[in-house]
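For reference, the chain that follows is the form predicted alone, supplied as structure tokens.
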Amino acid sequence: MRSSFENCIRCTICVEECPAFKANPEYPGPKQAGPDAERFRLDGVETVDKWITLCTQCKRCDYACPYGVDPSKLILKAQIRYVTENGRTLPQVLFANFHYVAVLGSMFSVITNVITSSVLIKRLLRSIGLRSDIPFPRFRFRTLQRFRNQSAVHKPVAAAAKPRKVAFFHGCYLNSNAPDEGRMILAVLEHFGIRVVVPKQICCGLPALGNGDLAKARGFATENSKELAKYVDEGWDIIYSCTSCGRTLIYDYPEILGTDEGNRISENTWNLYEYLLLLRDERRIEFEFKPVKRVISYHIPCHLRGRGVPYPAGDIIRQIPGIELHIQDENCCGFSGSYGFKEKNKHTTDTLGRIAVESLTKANPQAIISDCGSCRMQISNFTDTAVVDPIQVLCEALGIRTSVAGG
């Protein structure tokens, strides 16, 4: 149970912690914009700053509070207010709405990968306030959700006597543009005897809360609810392997739904990695892996932190003979989905990138790993590094043989 935010003593632990308030002098960081504004607005001050938009919510601040104070939320309140008192910009529409670009985009896939790499489109998206130096994430065909009974060619091992159910939310990114991870991820889980489904399902709706749109992340949230709900009431779990799309379901969706339904979502919802440890620790799989002899660099998403077991992924794949793991939890990459995407934060996201890469590139690593699609495609952006998802490492060394579907 988080505290309220007069339980804050100004301690600015939180501003320590804060990338945004790092790299760009006009936020005044998560202090002054979360529980010192909240007491101005009690006291009868209405108006919402601008700089409000800059808190990237990577929820660092939340962690960092020795009080239980959840200075992000706060934050984020008056994010939603502010749009919602100036009007939404038409980034801002376009993220709340891109579960429908995702869908479109991977459905016509072949045209759109071409038309968001033009130089003309590219000239489009800078004149609306997106960025042109960057590339746009590439959609599949093949998504997970057109194609859910495709996956890795594996073998696998002997089911339980009353195997583990588990219901596979995917998110946006891996379902439109890495669905080949996805069904890496549907392997290894049959690899251990686990039964998995992908239910039917749309954006988490965090997209949505970050661009201002309360309504329409509570539709997502709503029509999510619906499907998952019935999973959780028939003993299925629920597993996750995008971190801000589970950081939504555990941590949002009770507050925003404001149901049972929500709160039963949120208790029944594990990381994958921290569901395969738990299976372990119970002694209902083992790991026998093959020596993988590589160097690797962790870059831990920043919304991976606050599940209090944040390495899971590391946790496993130290485990791999012939692994050199180094972790990096230190710095934020910066990008924080649509965030990173908008023309007025590329100071911010580029300066946070670089220390990043940084850090994490110190060990000279033959890979380097995060769990988050937009992690990945922010330090892509800075290193010839290859940049890769941890179910690929786990695949190689379980000996899962994965087969890239292509479109």
Second form
Amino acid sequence: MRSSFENCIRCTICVEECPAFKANPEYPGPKQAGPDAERFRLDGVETVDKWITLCTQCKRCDYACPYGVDPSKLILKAQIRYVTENGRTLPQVLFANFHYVAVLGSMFSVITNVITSSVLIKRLLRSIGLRSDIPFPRFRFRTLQRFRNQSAVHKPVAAAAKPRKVAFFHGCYLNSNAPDEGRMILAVLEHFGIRVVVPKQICCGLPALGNGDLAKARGFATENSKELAKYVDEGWDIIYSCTSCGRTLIYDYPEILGTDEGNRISENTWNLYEYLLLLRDERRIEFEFKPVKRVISYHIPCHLRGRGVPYPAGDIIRQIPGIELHIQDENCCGFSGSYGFKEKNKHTTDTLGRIAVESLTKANPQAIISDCGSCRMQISNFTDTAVVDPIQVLCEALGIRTSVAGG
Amino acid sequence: MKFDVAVIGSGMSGLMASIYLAERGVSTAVVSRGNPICSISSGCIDIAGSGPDTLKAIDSFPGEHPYHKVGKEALLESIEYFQELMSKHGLEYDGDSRKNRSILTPIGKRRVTSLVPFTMKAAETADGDAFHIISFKDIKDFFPSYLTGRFPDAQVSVFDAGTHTTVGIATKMDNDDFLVSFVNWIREQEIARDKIAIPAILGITKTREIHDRLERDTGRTFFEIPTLPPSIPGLRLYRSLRKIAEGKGVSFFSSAEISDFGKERKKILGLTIKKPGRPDYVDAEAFILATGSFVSGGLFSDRNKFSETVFDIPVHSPAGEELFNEDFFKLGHPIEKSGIRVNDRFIPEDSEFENLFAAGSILAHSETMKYGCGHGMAISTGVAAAKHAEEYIR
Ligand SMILES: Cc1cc2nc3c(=O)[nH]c(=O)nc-3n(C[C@H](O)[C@H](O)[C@H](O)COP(=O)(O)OP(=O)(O)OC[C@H]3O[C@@H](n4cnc5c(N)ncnc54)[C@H](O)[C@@H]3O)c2cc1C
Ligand code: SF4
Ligand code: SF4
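What does the same protein look like in the form predicted together with its partner chain, given that the last one was the form predicted alone?
Everything in the complex follows now, all chains and molecules, and the chain you saw is the first one.
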């Protein structure tokens, strides 16, 4: 993970964008935690300070820095070093292995969902440094992976001249916690005559990276790359909808894998909506939308914002007649996957969540959309407004039968 | 993706150009590597000189200065346009662009500028003018003792906000409960003056509400004093302009490292943005180069050469080797004269391209520090370049 900290001119532009700095006086911000401290960390004598774990890895600092410093990369490296030097806490182990938690959680979903809401377990969670005051995501038994073995339900209606074929990387959340939304994505792809498969896959590895376990992350990435590279080599494109998984595949796989497979995956991975826009521009598909009368606020996940392109789901949804879309990209929701589950981050997470929701609800929306499951979970902790995946709105506009909240 | 105009740089000049174009139905993209200088600036709009009259100051600027290409009429119009946009957005800018005023800096000195955000409207203080100072416990980047050194009559009250950075305090101010406790605290203080100076922390998003509420509930006049960066008034200015641009349909490409561009004879066809994974492509009919000067990365220099970082346009420079021998911290160092020379249509003179325009602090002879023309020059040249770009594509 390279970053040229020597380019830093200490302008503090990155500091203005940092959510952790904004909400938590203990965190010195990306300039100090990144390039400034790196000068000391380089010689290897100084150990890493504990506040390094307060960075959410939202990447907003990289996005802001005009000089290509990428403070978040320096910080991630230091976070990994901190965990190596100080040992892993139980929550770190738990979330680094979130894939297994999710698999087990879904397998025994009836039990898990009861357990995670029981008083005793809540006390246990607290005792290991996890929050018990927010709901754990509900695990679903019928995961997307189970669904993949069944035949397609939706018949393609508008087969294009030369069909594209895509392999869908769903990640943990869509698989175990939101498989309905996952199915909607498959349905939309099929609606446009795109051939879609759900390859065998495990966690993208980001939670392991975020909890300081590079080896585990590499393990996950290696596992995924075997399967995904096979598809790429046979001319399939990889599609993601979870913007954090997508970011990991595109930005981190080349570096953590260090193989050519990593590069090939990175080069051939697409945001679902970016892909649909591409096909539309190539005139392979056409958008024909039924009107959907609704005021919608769109919370841009940090990891989508960091791509630095106009927001593709927004560009599509804006074209649906009747929709009034308000884009909000100035706030990090504060949850950042496993970060928000930790008791020590509660204040930061709640402060940021409140700020984000306040600006999202300003336009009195009937629904809030966001690509990221973790953002949606966090936002719904602070508002009664329906918080849904953009795919639900798209399904409604395309007349693909689903139950859409907020309508 | 394809646009009518691609603006490179998201600073004052690039954003103003993009807003101007988008308002006229021109499909516009802004491509930038990072956030601009204006987000760490004081948020005040310097127009020209340090005397009372800005237009008089411009008369004394050398013939090559970009203001003479803009023209006084167009300069005043573009600043008025900026003020209208900001008022509609809820961040009013106070002042008359023909005049200068002085505001206090965090070290108690005065600084000349022309327009100020409404939070600094009351900042002009005559000698002997009395004001009270509210500061914050352990605050960074603001120094009340410098102020009281110069204004011995000023009393200071210190509030414990539970956080010590300007960004942290401003974030808390945006919270209603916090604001109430702050207002209640002020009411308990003994404050003999009608005017209260406060570091620039009156919220990031709800500034209007906060400012008005403070004045209403305490019966005093408040004015903000800009702090060292990070700078909240600068951040508000940048975010507002960006929001205005987005609202008018401008598409943003950010974190954008432009690695290559396509050309055909005298035309630039498109930009290649290097990214992990695949590059992005931005094609357009016309391009506006608003990438700023050395400090912003639009220009680059090493001992042997000055260069322009996107299209490698020859950089005009008044002198050669001796540049490096002069005192670097002297105001008006010849290096400030360097930049891109443009013709009357803001097309770079030393480039081969007919669909490229340039604006902002990248322009040669702008010398923003020496002439006190920072944001004002960026706004007016941004709008001017946009007009010529629009004319070109029509
Ligand atoms: C520290 C400081 C404080 C200042 N404070 C004030 C003030 O309070 N009031 C005032 O009136 N003036 C101030 N000025 C002067 C003023 O900021 C500038 O003159 C003016 O704002 C410059 O605007 P600009 O549009 O030319 O470019 P900049 O704001 O410099 O923006 C340049 C943009 O281009 C992007 N960019 C650069 N290179 C590339 C590249 N190769 N590829 C893609 N994108 C690129 C940058 O990331 C940035 O978005 C200040 C200047 C400095 C240095
Ligand atoms: S990392 Fe970049 S944005 Fe942050 S202080 Fe350094 S140069 Fe400025
Ligand atoms: S990644 Fe996010 S939280 Fe971490 S330093 Fe950068 S801006 Fe702050």
